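Next up: a single chain in structure tokens, the form predicted on its own.
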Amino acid sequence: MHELLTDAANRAARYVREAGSRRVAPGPASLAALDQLGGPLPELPTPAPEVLELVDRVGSPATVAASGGRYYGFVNGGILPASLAAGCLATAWNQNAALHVMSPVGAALEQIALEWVSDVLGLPAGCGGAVLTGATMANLSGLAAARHALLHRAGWDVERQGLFGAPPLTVVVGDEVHVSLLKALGLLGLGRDRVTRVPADDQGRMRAGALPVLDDRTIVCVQAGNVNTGAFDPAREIIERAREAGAWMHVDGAFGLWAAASPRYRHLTEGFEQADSWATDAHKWPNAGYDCGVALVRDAAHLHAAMTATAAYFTPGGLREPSQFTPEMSRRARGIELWAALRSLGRRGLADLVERTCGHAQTFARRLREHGYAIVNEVVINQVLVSFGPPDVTTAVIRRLQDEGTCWCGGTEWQGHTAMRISVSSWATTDEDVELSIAAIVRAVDECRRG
């Protein structure tokens, strides 16, 4: 076992060391080689060292180098060294984070990490929370707490009685609501298409003046960080309306909510702290590694009521039991990596990570604009949308850039624009990475225009 783990550590270290110098997306030959991993399941056991060698030799070249500094797709973060190392140890520990008795260290680090997240985001003390796979499950958890609270107020126990015959709830979203929140609404039985949509402005921000009439059976969902533009809904005005009506305020802050950790960008999140629930990702800006999302609820009792479950063979004790605040029972102790990421960064390191990546985004926008390309959004944080002319040209540039391999940027359709989306989210991105990426983008444009 010692030799096997040493071999694995050496291979992992080599992969991380080379991630910054290899092509970001795998080439055709690497993808074709994946066939070597298939075929019928062998009849006889394969020695563990051979399994490791095979998956490294064939699998590593077929990965996307998201842990390097030139991956700008899907608002995906990198992974901090401390989080990566803690994750290796956590895998060796093989902890089930369902109950405190199953993993005292897993339960303890999760609780500490949640308190740190709540504090650094400027949220109320005493929030209930959960460490989850990502913002989709975080949105689901926050909205489940909202569903419980509003229906409980109306005299209905939704966890026991379900939604059949329940008093109706209204869900209000912005016109550019993220699909993960709609998916969560569908899973909760609240309906993806039953939402009331509020028009958005030219940056994707909900128009507060267009809010419908709200009441105490309304859930209002606002965004901290539009997935295309990075824009923030006008939280203070919207939440004031919600408070007056007794509505529940939920924040989808998958990445933008972390702007609160930066003195330079904190003003963008003013007002969001007054909400009732928040969803965010720690595998985006904090770079805790995949996967790690966080749900926080102002009144922990609502989250607990929505998620708690007991059985004869396990009885929650007097301490916080993680599974009583999450959709899952058995689950990986991913709070360990979150704790390690935050402990390694500290307040100043987290602020620097946010500010440095936003600075890189500003550089992308300025330099690409100097080359004559259109930046179609206000670059408020780490999101840049760039158009290279007609839609077919922009699409061709994106495809050529992805094939070339220096960096990776995705495409999007936003308010009538076909654009390339640059999301700078990794601690590993350097000034040199930005310059290399800009040069690659310019080459791709020139090549596409030449035909």
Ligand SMILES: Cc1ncc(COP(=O)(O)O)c(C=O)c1O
Second form
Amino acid sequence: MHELLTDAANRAARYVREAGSRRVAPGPASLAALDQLGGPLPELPTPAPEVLELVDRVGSPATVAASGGRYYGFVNGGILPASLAAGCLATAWNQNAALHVMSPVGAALEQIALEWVSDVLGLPAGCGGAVLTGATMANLSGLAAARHALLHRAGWDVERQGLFGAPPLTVVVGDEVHVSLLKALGLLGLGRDRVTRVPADDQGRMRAGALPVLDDRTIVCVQAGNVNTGAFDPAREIIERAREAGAWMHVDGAFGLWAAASPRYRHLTEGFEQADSWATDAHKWPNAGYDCGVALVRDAAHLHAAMTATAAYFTPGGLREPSQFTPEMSRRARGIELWAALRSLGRRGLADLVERTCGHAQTFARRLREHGYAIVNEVVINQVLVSFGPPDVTTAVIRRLQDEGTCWCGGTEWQGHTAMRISVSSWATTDEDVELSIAAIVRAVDECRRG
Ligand SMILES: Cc1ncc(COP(=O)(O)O)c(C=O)c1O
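I've shown you the form predicted on its own. Could you give me the structure of the form predicted together with the ligand?
First the chain shown before, then all remaining chains and molecules of the complex.
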């Protein structure tokens, strides 16, 4: 076992060392080699060192180098050294974090990490929550708490009776709502298409003036950080209306909410702290590694009521039981990497991470503008949308850039523009990475224009 784990640690260390210098997306040969992992399930056992050797030899080259500094795809974070190392240990621990008795350390780290997240995001003292797989499940959990609270107030027990015959709820979202929030609404029986959509401005911000009449059976979903532009909904104006009406305000702050950790960017998140529930990701901006999302609820009793389930053989004691706040029962103790990320960064490190990545985004925008390309969004945090002219040229540049391998950016359609998305979300991105990436983008544009 010792030799095997040392071998694994050495392979992981080599992988991370090379992630910064290899091509970001795997090449065709590496992808084709994945066939070697398949075939019929062998009849006889394979020794563990051979399994490790095979998965490293064939699997590692077929990864996307997301732990390097030049992956700007989606809004994917890297992984901090402390989280990576703690995650290795956590795998050895193999804790089931469903109940306190199953993993006292898992429960403790999760609880501490939740308090730190709530504090650093400037959320109300005393709110509670859960560590989950990502913002999709965090949205689902926050909205499940909202559904419980509003229907309980109306005299309906939704967990027991379901939604059949329940007093109707209204869900209000901005026109640029993230698709994961709609998915969560669908899972909760609230309907992806049954929402009232509020028009958004050219940055994707909900127009507060266009809000419909709200009441105490309404859930208003606002966004801190649009996935394309990084823009923030006008939370202060919306929360005033929601409060007056007795509506529930839920925040999808998958990455943008972390701007609150920085004195320079905190103003963007003002008003969001007055909401009733929040969803965010720790695998995005805080670089805690995949997968890690966080749901927080002002009155965690609503989340507890939505998620709790007991059986004779696992009657909870007096302590906080993690699975009483989560959709899952058995689950990985994923609070460990979150705790390690926050502990290693500290307040200052987290602020620095946010400010550094926003600074890189500004550099991308400035330099690409200087090259004559159109920056399509207001670069408020770490997101840059760039267009290289006609849609087919932009699409061709994106493809060429991805094939060339220096860096990786995806594409999007933003309010009538075909654009390339640059999301600077990794702690590992350096000034040199930005320069190399800009040079690669310029090369790709020149090559495409030459045909
Ligand atoms: C605003 C927003 N909400 C939700 C999500 C979904 O997050 P996850 O993929 O971690 O579930 C994302 C992902 O980019 C996002 O940007």
